[in-house]
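Consider the single chain below, provided in structure tokens and representing the form predicted alone.
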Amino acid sequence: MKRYRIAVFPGDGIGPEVLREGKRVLKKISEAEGFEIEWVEYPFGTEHYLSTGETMPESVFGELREMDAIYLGAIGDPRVEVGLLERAIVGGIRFKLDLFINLRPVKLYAEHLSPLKGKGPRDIDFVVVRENTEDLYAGIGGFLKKGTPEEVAIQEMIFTRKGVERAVRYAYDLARSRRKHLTLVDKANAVVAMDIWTRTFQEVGEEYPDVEQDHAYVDAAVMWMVKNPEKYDVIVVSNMFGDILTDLGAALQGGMGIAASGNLHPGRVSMFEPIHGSAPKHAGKNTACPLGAISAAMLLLVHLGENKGACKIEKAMEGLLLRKEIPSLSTDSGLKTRETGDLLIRELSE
């Protein structure tokens, strides 16, 4: 019997609550599909930091490299300096394990969840491929005369040919497996350095004559995402702009409650997480929607090659949303976090 070792970071806020339901769903799938999961749980997050002063030991990254996947709830708490733990834990995993693709599916399952007039599931079904280890997030910069009237703050936007090309190539391969349409989103008309994206996209594209190539500047891209989302199949975009585009994408699919991401290094250990953050004001209330964590579990299964199990989760989730047994993706759905998980388990059993 196949056995997978999965690292778990329940994290902060609603993270432990939503991950609990994702783990339950994965257990159900593992039983149905005949594989086993060994969960290796890590305590790193706000409570651990406040009690020990430790963010994440360097030795843990070595341990993570030996795992089959990483499943993360959420990191962040207002009691800690903004971004401190996010950079150390989430950013640390992304950069030190070289998880160079951030994959964000944007798929609307039920028309009543759409925020766009006249747009339904046929119109909103695309994937954003966001470069995940460069750009402003590389952290090159700092402060001069901090805290004085003469203060200067600098952060460098960094792109490398290697980083851009591997993201672009991944996106072309993904588009080839879908509807064969790829859109590059950049701002090369104003940010001269982004010409590296334009040139790389065109040069790599010569190897993919079967994939239709499109281009949009980021300001136009967000307009078209709202006006005509059906024009998109796969989008490839830089780290910073991708971070913004994908939150809009989450809104198009009904809200943060269902949105998930994969932080990927194809062929190696990769990390999967809901994108809603720790939402501390909802923590402990058992009202957070766990579908983002369950969608992340679905991506995790695809990464492991358990496509049949992933399809079962998607079908179950879609059925519950279409029948409005899960009426919304927010904390006001009327369902407890556990109840939503129970519905998925029931649906998978049937």
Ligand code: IPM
Second form
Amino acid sequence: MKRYRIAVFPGDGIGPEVLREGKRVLKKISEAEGFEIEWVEYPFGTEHYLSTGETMPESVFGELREMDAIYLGAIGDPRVEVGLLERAIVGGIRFKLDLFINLRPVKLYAEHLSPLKGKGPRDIDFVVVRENTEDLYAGIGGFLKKGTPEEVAIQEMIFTRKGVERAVRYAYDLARSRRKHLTLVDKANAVVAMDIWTRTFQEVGEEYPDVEQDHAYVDAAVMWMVKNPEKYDVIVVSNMFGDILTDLGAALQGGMGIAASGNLHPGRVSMFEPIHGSAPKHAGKNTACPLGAISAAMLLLVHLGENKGACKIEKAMEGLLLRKEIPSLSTDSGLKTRETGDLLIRELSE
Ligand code: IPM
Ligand code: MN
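Would you mind generating the form predicted together with the named molecule now that we have the form predicted alone?
Now the complete complex, all chains and molecules, led by this one.
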């Protein structure tokens, strides 16, 4: 029987609660589809850091390279310096495993979840391809005269031809498999360096004459996402703008409760996570919506080539949302985290 080794990082806050349901769903799918999963759990996150002083040991990255996938809950806790563990664990996995695509599907399953008047599932169905290893996240920067009135703070926006091109190419390929429409989102009218995106997009685009090219500056792009989301099929965008754009995307899908992302290096081990954070104030209450983690599990299955299993999850979620058995994606939906997981399991058994 086929056997996958999956690294699991439950992490902080609501991470462990939502991942527990995602794992149950994956197990259920594995039984139906005839494969096995071996889970390899890692304790890294706030509790581990506070009791040991360790963020993420270097040796773990070597172990992760030997896995079939990585499944992560959420990292972040107000008891630890802002961003320390996010950079070491989430950033560490993205950068050290060179997961250069952050894939964020934005799909509305049921009209009543839409925050936009008159927009339904036919209007909100696009994918954001966020570059995932460069830009302001690359880590070049620092302080001069820190803590003084003359303080200078610098963080460099880095783009390389290699980094831009592989993101753009991935996006063209994805658009080709969908509605053949690709929008480049940037701010080249103000940020001169972003011209590298404009040129790369055009040059690579010559190899994809069947894909329609579109462009929007990021400020206009957010406006169009709200006014006319139906105009988008695939969006390709740099790391920082992509981070912002995809929280808006999550809101269009009905909320952070369902949004997921795949941190991908095609052909290599990749990492899957809900896009919501650790939400400390909801932790331990069993009220967080696990559909983000379950959607991440769906992306994980696609990456493993288990498309049938992924489709089953999507159908199950869609059915439960359309029939309002899962009435909303927020913590006050009236459903416990566990109960939403139970509904999915029941649906998958039918
Ligand atoms: C995300 C998150 C991360 C990011 C944080 C946790 C560093 O917001 O995955 O979108 O900024 O990329
Ligand atoms: Mn984000």
